[in-house]
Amino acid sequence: MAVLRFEDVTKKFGKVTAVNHMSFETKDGEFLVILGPSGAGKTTTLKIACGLVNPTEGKVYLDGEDITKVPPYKRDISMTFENYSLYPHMTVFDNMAYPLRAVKGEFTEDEIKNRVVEIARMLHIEELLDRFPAEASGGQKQRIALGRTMVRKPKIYLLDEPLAHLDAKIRVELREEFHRLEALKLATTIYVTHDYTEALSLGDRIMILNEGVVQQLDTPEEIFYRPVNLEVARQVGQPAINTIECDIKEKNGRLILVPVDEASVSFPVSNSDKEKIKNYGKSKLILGIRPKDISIDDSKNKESIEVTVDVFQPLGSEGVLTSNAGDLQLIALIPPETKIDHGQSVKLYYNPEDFYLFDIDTKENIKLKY
């Protein structure tokens, strides 16, 4: 196992900064997930790690050794690309064997065969070894590409959106498979995705990346429940967190949040947040409420808001309700079997303890700062 460290790494392509003063360190043997939208710098980060791209500034270390200028084949780091990158003229066996054969004289053909068969069995693709990539399905191709990465027994695995082009069922199956793969448990793995469910499911820790800048590096629980800023809060959760710009006011001795665009409604502040808002000292903030924390059930929640139903989508195990209170839109997750019609008036319930509060200017999480 190994520890990879980026020290103030920046990568520019002309006028575009893909990675911006990035510093982080993996833990030995952890499964680290990098989560972010397209263009966040995720793939560039992996390419810098394995030596395919040289940083404009900064250093890269592997187990304390500076590898910034070490060529890829000497780094003992293996990468799986998003687009499989399989050789169409080679059999599956030869594709998987290629990384071992590329190191001349280091492995005998018997050793290569044993290792390829071992990994193929682990990934349930042993029956494909004599076929060509064109004869494999998308899910099988992804397993082949993963197998070619794993066959080397490197210090670090880099997996770039390995499930991106697969259908939902296969994605779930392979995501479960990652939890079982002993090889990944015996090495440090960095896994890139834009899918927050993959990140929360797989990551020992998650690094949220946006525009080449690390926003937060923490456990899945911390990322979800204690995001350091609004960007992190928006990256995890579907539907996305409701965000409402509000004025901070006082009514009958109680602090309330009044939406800037819809003054006819207000959200009371919990006792535990009063002092934080007072220490914050500004007259406006951004209120965040996750759809999962809004319901039509009043048994567990303290406060309510009257809304008009706009759209209700029953989606299997949950229902997504889009509603309006005047000019304010709120999205809630409610039971899919709920009988509800467009234009109907309903009450939505929430608990102010579940609020996320963000600085109107910096977008930092007020509840973590004050």
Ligand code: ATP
The other form holds:
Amino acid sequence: MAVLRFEDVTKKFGKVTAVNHMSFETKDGEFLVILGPSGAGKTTTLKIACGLVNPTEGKVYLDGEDITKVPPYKRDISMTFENYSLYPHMTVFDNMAYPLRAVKGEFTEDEIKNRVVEIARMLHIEELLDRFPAEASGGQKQRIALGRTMVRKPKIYLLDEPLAHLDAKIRVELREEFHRLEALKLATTIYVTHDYTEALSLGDRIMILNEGVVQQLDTPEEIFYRPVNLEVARQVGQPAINTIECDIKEKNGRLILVPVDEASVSFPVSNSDKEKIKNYGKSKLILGIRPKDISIDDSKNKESIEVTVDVFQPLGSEGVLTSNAGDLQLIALIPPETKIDHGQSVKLYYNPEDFYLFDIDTKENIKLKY
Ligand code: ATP
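With the form predicted on its own done, generate the form predicted together with the ligand in the same format.
Now the complete complex, all chains and molecules, led by this one.
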């Protein structure tokens, strides 16, 4: 069993509240990803979990046992830091062996050697064992730091941005490796990132954190398609979701959304959303449309809007189109081979079923609430 639970945990550093009344529970053996912007409290959450930071209030439990006051070395939890924290004067082997040697008398040198070599093999860094960290590349240092965390077979792994500072190709390679690492599959892992693609790719569940507050803890699919609020919707998806403040109006018996900044265009809503908007009862809302839900292809989509092309960036597998309809800006993901020029008028298509609707005041997802 390896279940970590935070019960109403708050951490203040002077006037800064890094973690604010946080409660959550991992599932045994799951890969839980914490996603949030810089300063959201992600690292502080991990440090509280492993005992490097004491909470100002609240309790932490491991498998039901209160570990709030248990020192880090007595918790069965290992943490890898973003900046590697390798000892420069020790070889890679000694760096990796360190956590096993630190618990004096528990492992023989033979056992330590076997375990270090086994993990090094798994992470493809066996040939580096006799070198010093300075003789390893950034990606290799990241693997060494990960290896040092993994030698111990703890109940919980805490990984703080383990792929940060790596170039895009190595990131993708290592991300794939995370899927394959048996040791991580067996233990419960909490993984911090601010990269939503990593979160969606790796997480059994994702916890979205903002200003120390848990916004949503859910499966990647729920987070993407049913975000509880605008903040969560903005955290996942690149380019970010288009958000448009709109007046709610009625025209010829249909409910339409008219952008506050550009009254010459309107967005008709679907029948299922009509009821929800009526129950919501206010006269304004924030409309969210993901760039992937806007296209130049009319075959599946019902409604259209005339826009002028501002910038088109063909980025390999997709093209990012930035366009304007008067004062309204719309970003769409379209095929990269599209021939399109600045200033050209085009029709963009969308399906109102794909709309996200948020409360103008609380920013909560109207579709989930009403
Ligand atoms: P990043 O993605 O930039 O690493 P984060 O989400 O991990 O950010 P934290 O490092 O947990 O965020 O920091 C949360 C808040 O707490 C920030 O405002 C930070 O400045 C503050 N903070 C963190 N540690 C300390 C400390 N030791 N002393 C004072 N303030 C701190």
